[in-house]
Structures are given as structure tokens and as C-alpha cells.
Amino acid sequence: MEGQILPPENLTNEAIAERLTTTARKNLETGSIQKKNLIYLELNGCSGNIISLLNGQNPDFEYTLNSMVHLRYSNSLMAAEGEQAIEQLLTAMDEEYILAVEGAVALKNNGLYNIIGSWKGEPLTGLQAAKMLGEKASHILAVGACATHGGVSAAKPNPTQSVGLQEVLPDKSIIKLPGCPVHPDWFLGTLAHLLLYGEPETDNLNRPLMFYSTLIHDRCPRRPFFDRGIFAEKLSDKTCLFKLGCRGPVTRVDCPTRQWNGHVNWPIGANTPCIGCASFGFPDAMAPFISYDTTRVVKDE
């Protein structure tokens, strides 16, 4: 190998995420790093993020659960149910663990609008679980829009008084992965980074820069139409969707190059304007999702 000139590493966000998960996998196989415990808590939401994660490919979610972490609790994926499941959750707190939370925290009536189970005959609310588990976790990931800032669960009129995870854990450092739902790579890549190097570099909103550093607008394949002032007048048009309400100019995430469903497509590729689901304030701050107001002014976050 001496004297051999290697090609430069691919520095795209996608390549970086792949190298992270591949390196984590190799290091786990050689024993140079150890698997960590993971508690995956689902609060007030639609479970869309855990469904999205099941579509992971790099690595797939089954590999993640079997080989990268010890999954100690997930009410959607674990075999135990009822008080047996809650007993496993409480027992998991005796060891070090990473906490991943999807869904918002319902505050109304002391959290009784979101009950995740019962223990010794008493209801265990999402609010209680979030505070209890968050205080002891080594690292915390807020997975999806509802966990990062309330998302759809906190949309007006918000009858459950739902809030993002940070509001009930104000003093804790939380890595935020907004999106509705989260892309499997955003979660699995961040998890791999935690195993290998600790917390990844984040922006001022605690989003990992390796996924959330660039505006969708800046890498949109329809950007040349925007620069030339050629705008779609209806959803089936193939030109820039900005004047139909596209939120790509204010949404920071790598959808244009990462894409979804096995990396085959994404909303704008399907002629749908970006609705800004990875922006804080979604959905209320991003509404209306479709607009024909050509005088609309878009402000960066």
C-alpha cells in the first residue's frame, strides 16, 4: 500500500452516515466498543417514527436492535405486555442506557391524557416516564417532530396540552431529530455516532449537523427553475414549487439527496411541495401546506 494514492473519501452526508454505521458495526464485531442499552419510549403521537425506523437499511433496524444495542423497552416491539412490560422498563433504569423518545409529552391533568401502562394498579403517565427516565439517561434523543417541539400532537387547539420533551427536562442535553416522521438514517446514524464517538456536533437547536446543516432549497433539483423565475402553477408541474407553498427555503435537512422509502423518492420528487415537517414549529408554523398566494414572503428560522 506504500506510495499508493487512495481516492478522496466521499464527503456527502449520505456517505458520512453510511461510514458511521459501518464503522460502528465493525467495532462492535471486533469488541472494540460495546453494545449499549436503549430504551425507546413512545409518548403522545401516532407511532409513525417507530414505523419509519423499521424501514431502515443502513443498517436495517433488526440489525440495530440485535447487534448495536440492547433494546430494553419498546412498547411497540417488545413481547412483554402490561405490568410485565413496565417492570422491564423500571428494571432497565438500574443500568446505564440511552433514551430515545418519540411523541410529545401531554401535560393536561398531570399527564393523564397519555398513559403508557400501569404499575401496581396505578397508571404510569408519559409525563412521569419522560421525567423519570430522562433524569437518569446517559444520552437522550428526541425522535420526530412531536418529541422535538410538540409537532402534530401540539397543533392547535392542543387539547392535551402537549409539549416537546425539552420542556419537561429543561436542564438536560437532548439531541433533537425533527421530522414527521424521522428518516431511519437520521436516527441510526446518530445512534452509531453515540456508540463510536459520543454526541455528534449539533447546531443551535441541537440538531446533528451531519443531517440538518443544509436547506432543502439549496440542494433541490428544481433550484435552477427558482433561480430563473420559472414557477409551477399547479401540483403536476415539473418546475419550482415555491409559489405553491413549498417550505424548502426554510427547512434544514438532507431530503433531496437522502430520499425516502429505500432512497427512491421524496415529496418534491412526487410533485408535492415540502411541508416543512423537519422545521421547528411544524405543523402550525408551516401551514398552509399548499398556497396560491404568489406574494407570500418566506422567513428563515
Given for the second form:
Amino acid sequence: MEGQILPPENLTNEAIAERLTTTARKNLETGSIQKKNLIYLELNGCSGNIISLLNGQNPDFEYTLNSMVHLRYSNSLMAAEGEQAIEQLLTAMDEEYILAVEGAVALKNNGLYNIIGSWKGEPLTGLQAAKMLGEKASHILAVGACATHGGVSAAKPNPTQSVGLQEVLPDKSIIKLPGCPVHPDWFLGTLAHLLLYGEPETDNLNRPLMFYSTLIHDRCPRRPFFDRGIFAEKLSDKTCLFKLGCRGPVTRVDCPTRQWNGHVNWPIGANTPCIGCASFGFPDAMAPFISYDTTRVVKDE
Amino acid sequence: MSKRIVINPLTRISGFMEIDVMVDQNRVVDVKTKGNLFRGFEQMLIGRSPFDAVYFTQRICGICSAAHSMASSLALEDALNIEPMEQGRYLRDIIHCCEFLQNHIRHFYQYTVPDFVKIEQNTLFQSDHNDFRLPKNINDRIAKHYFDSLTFSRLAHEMLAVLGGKAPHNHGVFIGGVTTQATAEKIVHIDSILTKIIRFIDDKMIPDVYDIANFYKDYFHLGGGYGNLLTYGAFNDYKELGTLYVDPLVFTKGTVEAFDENNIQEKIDYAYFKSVNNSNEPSEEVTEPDMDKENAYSWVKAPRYNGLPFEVGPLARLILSGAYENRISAMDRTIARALETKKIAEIMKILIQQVVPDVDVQKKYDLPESAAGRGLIDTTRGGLGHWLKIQDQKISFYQIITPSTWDFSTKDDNGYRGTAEEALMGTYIENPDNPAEIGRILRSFDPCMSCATHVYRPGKQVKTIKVF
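Let me have the form predicted in complex with its partner chain next, following on from the form predicted alone.
Below, the chain from earlier opens the complete complex, with every other chain and molecule after it.
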């Protein structure tokens, strides 16, 4: 192989993520890296991120479980229930672990608006769990909009006083994966990078550059319509959705090229505007999601 | 000898739930089901654009998000006086079918199977109890199907995304039907996946559920409850196709009657709410948290029909449509979920055949200054209702009653327990220290507490927990 001229390396985000997971698999197989413990915590949210993660393809969940991490705790998936489940959570804390959190931290009433279990007859709040597990974790991933900044759980008037994970762990480095929900590749690609090389390169808001570096608008297949001023007047039109409220111009993430659910489609492909679910201001700063008043002055953009 | 059993968290459900059970000589003599999460969507929706409700309400739930987009679209169509084209309904209902498939496959394998099948290969599946009865060959086959099932849930979401853009939290379902147009390529894409899913249901899911039922026959006698069944109707009332599944019906004490939405009330007698306007009507009721209310023990409200609690979901639909003999138990519920998965796939095949390519069902919609509407529809877990009012072109009122609120409601002033509470009453608990029965019975209802819960009972301001 030495000296052989290879074709240029594919530098798309997809190719990079695929290379990462392939390399991770090889290194695990050869024993040059070890499986790490993963604690997956669900807090104040809809549990949509874990469902999205189960949609992962390469790697898929079975592969992730068998070849990448020891999943030590997951409210949605683990067989144990009640205090035995919480006991497994506490036991997992004795070893090194990566912490992934989906959902916001509800501060109201001392965290009691979100109880995730009980221990010795006392409630364990999401707030307590986030602090306790976050302080000891080797790496922390905030998975989805609620965990990165409060998301829909913190939408006005924020009845639960929800905040993003960083607010209760101000001194910790947290990798942030905004999105509602997170794309399985954003999470699993980041996880693969962590296992192989440590924390990936991030932007000033702690988002991995490999997924969150470009504006949707800049890679939107409907960009030529925007440039020529051809705008949709209703959902289902095939032209630029900017005037219906599309947040592609302010949202940094790779949906246009990665797409969703087996890479088959994405919101703009469904003739609807991007609602900016991977932006830190989602949802309130991204609302209204849809407006037929195409004459209005659109702020933000 | 009395003993209290508290299970918190009840894992392998959507959301957070606590079960508080009293047993006397191993028999359940009292039950409280409690939700452990408050989000406050009905408050959050006030003042938002009515159009945004379709995408916003989906965020109530990550496993049944499309259900909320269906109900809110119907509520908006009602408020805006829009009758969707039949092609719009077909495409929207195809998306809804995809969610049923994703949801039922996931619930059966990922949430239910670990209750009955030992999955050896990972500590994640370490169980608390030891009541595993399947012979090794059957056990290992179903354990393998657990992992296979991930592929088919994922494929169901892939079909959903072909028309809906993405899942969870699709973009395609909207007023008028959907935002996408069918094309030959999309139809074939969906039909090809559906064919694979049907093979999985026939060859694996249905034999697996019957194998489990065969070795856990006692569960045909557990988890019955009141036996009142209700459906708002599912895949019904098409102009040309008529009813493919079930019309809106209720079943009480052996009698089947037409469903009348005016008979729904939502009670708060044992829930931590006070009424702002003394109304139990879903279209009017406004409540405020009241954490010090006496006798209240949960923040899940109590929907009632003609004053009675009702069971909703796959078993209710199968029985009311005449497709299942009238037996109600935890195992019947689980079997019904698998049989319904097959039924939905067949309905989806029929709907796909009706689709005409390239039909655009969208229009530019104008918001009225004021209006009211409601959308009632049977979704994966049962009847879901959204009620909304518009004032000054903004949402001024929003009410949601979810299927899991029906099934996991609190007691009411007539002394009726919630449906799932009643289903647990009298259950013999073999080992109160590691009870297998409670979780199995509750999971047979497929609890979606992300949808059902509004707030956890905070009780007194809690001191720091020393353990941590």
C-alpha cells in the first residue's frame, strides 16, 4: 500500500462520521480502546431523543450497546425498575462514565416537578441527579434542545422554571448537541469521537464542528430559489420557504446533507420551513414556526 | 399483614411514573398511580400562533408525537372550518399508521418483552424478579427478535419521514392533511418497507406474543379492571372507503353504544388542581395547581364518560370493532397490541392503493379573529383530544386529554378509581419484595406518562436528601 496514490479523502460530514465509527469498531475489536460506561439520564422532556437514538443505523443501537459502551442506566430501556434501577445508577457512579442527558433541568419547587426515581423512600429529583452525576462524569453530553438550553420544556412562561444542563453545572465542560430531537448521527458520531480521540472540536457554544458548522441556508437545495427571489406562499410549495418563516438562515446544522430517518427526508424536503430546532433560541426565538403573512418584516434573519 | 410497595421509577415506559400499592396477605388492596413530571403545555400554548400548535404539541411526547400533530390539525380544521380533501386524509392517515407501527413494535419488544424474556447479553437487562418461564430456545429466539425489532421500528419511522420529513416530531401533518405530495417513487418506497414490516409482524411479532401468552396464562386472569371500553374511532368514516377499522363507540356492561363527545368530563377531585371556573367540560375547564389540596394524591386528572372511567387503546378498539372476543386482561391487552399492528399494516396497504400522485392539498390559510375547535382521534394508545380557542388570531385556550390520562387517571368523587388502578386491585403478588405482576399489568396499558402527566405531587418542601 505504501507509496500508492489514493483517491482524495471524502470530507463530507457523513464520511467523517462513518470513518469515526468504523475506526472505533476496529480499535475496540483489537482491544486498543476499552468500552466505556454510559449513563443516559432522561429529565424534563418528551424522551424523544432516546427514541431518535434507537433509530440510529450505522452504528445502530445493538452495535452501540455491544461494541461501543456499557449502557448502565436508561429509564426507557432497562429491565430493572424502582429502587433497584436507582441502585444500578448509583453503582455505575463508582466507575468512570460518560454522562448523556436529555431533557431540561426543572428548578421549580426544588426540582420536585421532575422526579426520576426514589431512593430509600425519598424522591430523587432530576435536579439532584443532574448535579450529582454531572460532577463525577468524565465527559458530559447535553442531548437535544431541552438539555442544551431548556428547549420546549422552558418555553414561555416556563411553568417548571426549566434550564439547560449547563446552568446547574456551571464549571463543567459540556458538549452540546441541540436539536429537537437530536439526530442519531450527531449523538453517535460524537460518542465515537469521544471514545477514539476524546472531545471533538467544538464552536464557541460547545457544539461539535463536524455536525454544527454550517448554516442550513448555505447548503439548502432550495437556495437557488432564494437567490432568485422565488418564494413559497403556502406549505407544500417547492420553492424557497424563507417568507413562511424558515429559520434555515440562522440555524447551524447539517440537515440538508444528512437528512433524517435513513437519510430519506427532512423538513424542507417535506415542503415546510425549518423551525430552527437546532438553534439555541428554540422554540420561543424561532416562533412563529409558520406564518402566511409573507409581507411581514422578519427579525433575526 | 399489610405491606406498602412503591415502584419509582416504573421503567420501560415513556416518561416518569410512580406506583404506590398496599398489599394485604399478598393481595392488592389499594393503588395509587402517580405521574412524576410536570411540563405545562396548556399554559405554554397561550398566546402562540394557532398554526404552531401542530409542531409545538408534538413535543409533548417523543414516542407518539405524530398523534399530537393529528389531533391539533383536526382541532384547527374544526376551528377554521376546513374540510380536508380525501387525498389529504389518506396521506395523513398513512403517516399516522407509520406511527402506530413504530410505537407498537417498540412497546412490545423494547418495553414489554424484558418483563417475560431473559436477555442475557447485557447488564442493561438485569431483572429484579426471577419469574422467567420460557424454554431456552423460545426465550433466546425472542431475545434475538428484541434487537431485530429495532430495525423495524426504525423502518416504520423511515416510512413516516418519506411523507413527514422526519420523526420523531414530523413536519408533514398539517391542516388539510399533509404538506407533501405523493409520487410514484415515494409510494413505492413506503410500500417496499411496509412489505418488510408485515413479514416481521407475521413471522416474528405475532408468534412471539402467543408464545409468551402460552407460558404466562395466569395473565389472562390478571389486570382486568372495570371492563368499560371507549374509542373515538380510528381510520373510519372515509367518503369512499367507509370505515376500515372502528367507529366511535363505547362499551359498558355488555352494551355497545355510539360515542358522544358531550359526555366527556375531566374531574380533579383527587388531583392537585383547583378549578378556576368550576367547569369539568374539556372545552372550558381551566385549572390551577393546588398542591395543598386535601385528599389529592396525583396531578393526573380523571377523564370520565357519563361519569365512568374507561379503558382506551388497542384492546378497546379490537373488541369494539368486533375483531377480538370480549376478554379483558393484561395478556389480552398485550396480544391485542400485536394483532392491531397487523391490522394497521393492512389498513395502510389499502390507503396506499387510494393515493393519487402529485395532488397538492395545501392552501394559504387565514386565521379568524376568534374561533373554537376540537380534534378527537384514536391514536396508538387510545383516544386523544385537543380543544382550542382562538382570540385575536392567537391561541387563548388549549386543553389536551391524552389516552394515558384515561388509563392512568386518579380516583373521582364517585369513588371510581382510575382504569389502571382498578386493574391492579385484588392482584395476588407472589413476592412483594420483587413484584413482577405490577409492572407487567401496568405496561400492558402502554403508559405514556410524558403525555399524561402534568405535575408531580411535591407535597411539603423537601429537605436535602442525605444519601446524595
